[in-house]
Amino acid sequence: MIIFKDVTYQYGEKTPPVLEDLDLIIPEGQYVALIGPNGCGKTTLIKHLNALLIPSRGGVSIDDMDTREAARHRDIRCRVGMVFQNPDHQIVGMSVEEDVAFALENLAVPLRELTPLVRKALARVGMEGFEKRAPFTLSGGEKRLASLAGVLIMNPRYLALDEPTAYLDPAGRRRILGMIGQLHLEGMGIIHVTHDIGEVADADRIIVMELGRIIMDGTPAAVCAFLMSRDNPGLEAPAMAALMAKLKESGWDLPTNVISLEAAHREIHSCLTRLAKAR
């Protein structure tokens, strides 16, 4: 599992902490979402997962490997795959296959073994036939999938994603979220940073951050109810929950801790069915 113990992180000695006295445990195979306003520490937190950052105080361990031990960094980075918010920051190859192969090339994997692994990784994200494409010719969603393939080729146990649907159109967004859901079903641990709670309705758990601290940790329904009870412009309640609250104020018998469009549709349909039977 992943363990944060009393973690504080400062980017400079004279700057305030970005993370402060943070404790967190993420079991293997769990889908965890991180939400919170800009500057709350979400991205800083996930950069600790594969030792891109080391705590100023406290400690982080990945499957009993301490991120302070430089000798363990290679194993940690094989264990935790990272997909950054901007895929252009992660693409280094002149072709898609070169980019996907980059990490294993650095581990001196022979070419005869590398080629089928690249094809398997691309097939896993639905990008068969893209091997020879230049990365700059890809769409935003395709770049993210190529970046994801470059991480999956390492066969990580955990996958950390920093706002993976940012700047994508609805089709690209659905494709990425579908891929994340499939990886979770296959047993991979997911740590998903997002501003949109609606896209993590299927998470096992949602963690709400504010000013470098965890202020709520619970199921999507519990976090939705928590956000509905707060008046904070940086932590808005889910759009579907706000809609259901308005309908409830108008006399509809509906729950308000609803996050996804699909769940809202089911509840409204059920309510209409009950009204029809009552007549």
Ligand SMILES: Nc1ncnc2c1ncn2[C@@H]1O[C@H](COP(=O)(O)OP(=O)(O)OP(=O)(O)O)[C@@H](O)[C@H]1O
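Keep in mind it's a predicted model, so treat the numbers as computed, not measured. Positions refer to the first chain, counted from 1. C-alpha atoms forming the largest set that superposes within 1.5 Å between two forms make up the rigid core. Compared with the form predicted together with the named molecule:
With the core held fixed between these two forms, residue 140 has its Cα displaced by at least 2 Å. With the core held fixed between these two forms, residue 96 has its Cα displaced by at least 2 Å.
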The other form holds:
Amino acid sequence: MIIFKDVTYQYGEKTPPVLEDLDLIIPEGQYVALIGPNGCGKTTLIKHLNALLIPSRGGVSIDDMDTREAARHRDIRCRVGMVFQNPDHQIVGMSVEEDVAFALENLAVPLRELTPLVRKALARVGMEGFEKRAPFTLSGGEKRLASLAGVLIMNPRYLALDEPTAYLDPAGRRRILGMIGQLHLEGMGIIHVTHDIGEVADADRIIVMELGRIIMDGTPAAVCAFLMSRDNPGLEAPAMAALMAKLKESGWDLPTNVISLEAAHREIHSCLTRLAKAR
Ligand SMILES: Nc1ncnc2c1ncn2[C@@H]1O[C@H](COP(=O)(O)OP(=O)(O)OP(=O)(O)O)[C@@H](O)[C@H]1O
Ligand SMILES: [Mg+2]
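Right, the form predicted on its own is done; let's see the coordinates for the form predicted together with the named molecule.
Let's see the whole complex now, leading with the same chain.
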């Protein structure tokens, strides 16, 4: 379980807090999405998950390991895999193979054991054959997949992803989202930062942040209803919910807390069926 207890974070002593009095519990195996406008503190929050940042006040614990204890950092970083917002930040080696192996090399896994593990991790993200490529020659999407492989090789219990579908084409996006869904099914806890609520319709829970605070935390349907009920600068209600609201305005009997295309299709279809029966 991940616990944030009354967490406040400031980048500098004289700068205002970026996270303020934040309380949050993420049980093992939960799929949590984190949304909010630019600069609201999403990246800052998830950097607390593997002790890249330590709270200025309050505490964060990962499976009972307090991130304030430096001796725990290694275990914490094995427990929580992190895929950064900018994949260039995760490039450290001369080849994709070195990059993917980096974390395990750090943990002193013998070299001969690494090669098959690297191959397996790359295959898991659909990047077979990229072992010898120089990381800087990869496309944005390929870099992201390679950094995901470098995290999966550690077999973490939780996976934090900072806008994992940015720069990806629709096929790459579907592939990453499918992979996240699959990892969740296999029991991995997921913390998924995104600007597109449409891609986290299947999350167990969506957390909405604004100005360093959590302003809403609930099921996708509840968060959708919340977003529809207010004007959100920098945060859009789901496109499907907006469409349903417009249809409702025109007299259709439809719910508006709908996020995914599939759910919208289902609702419109059943509405049409009801209308046909009534005639
Ligand atoms: N290293 C830093 N030093 C000082 N301020 C920082 C630093 N990193 C981030 N900030 C500030 O902290 C605030 C929160 O930034 P953060 O990157 O967590 O936001 P975000 O929600 O991830 O935004 P985005 O959606 O644009 O990625 C912003 O005002 C940002 O300018
Ligand atoms: Mg960010």
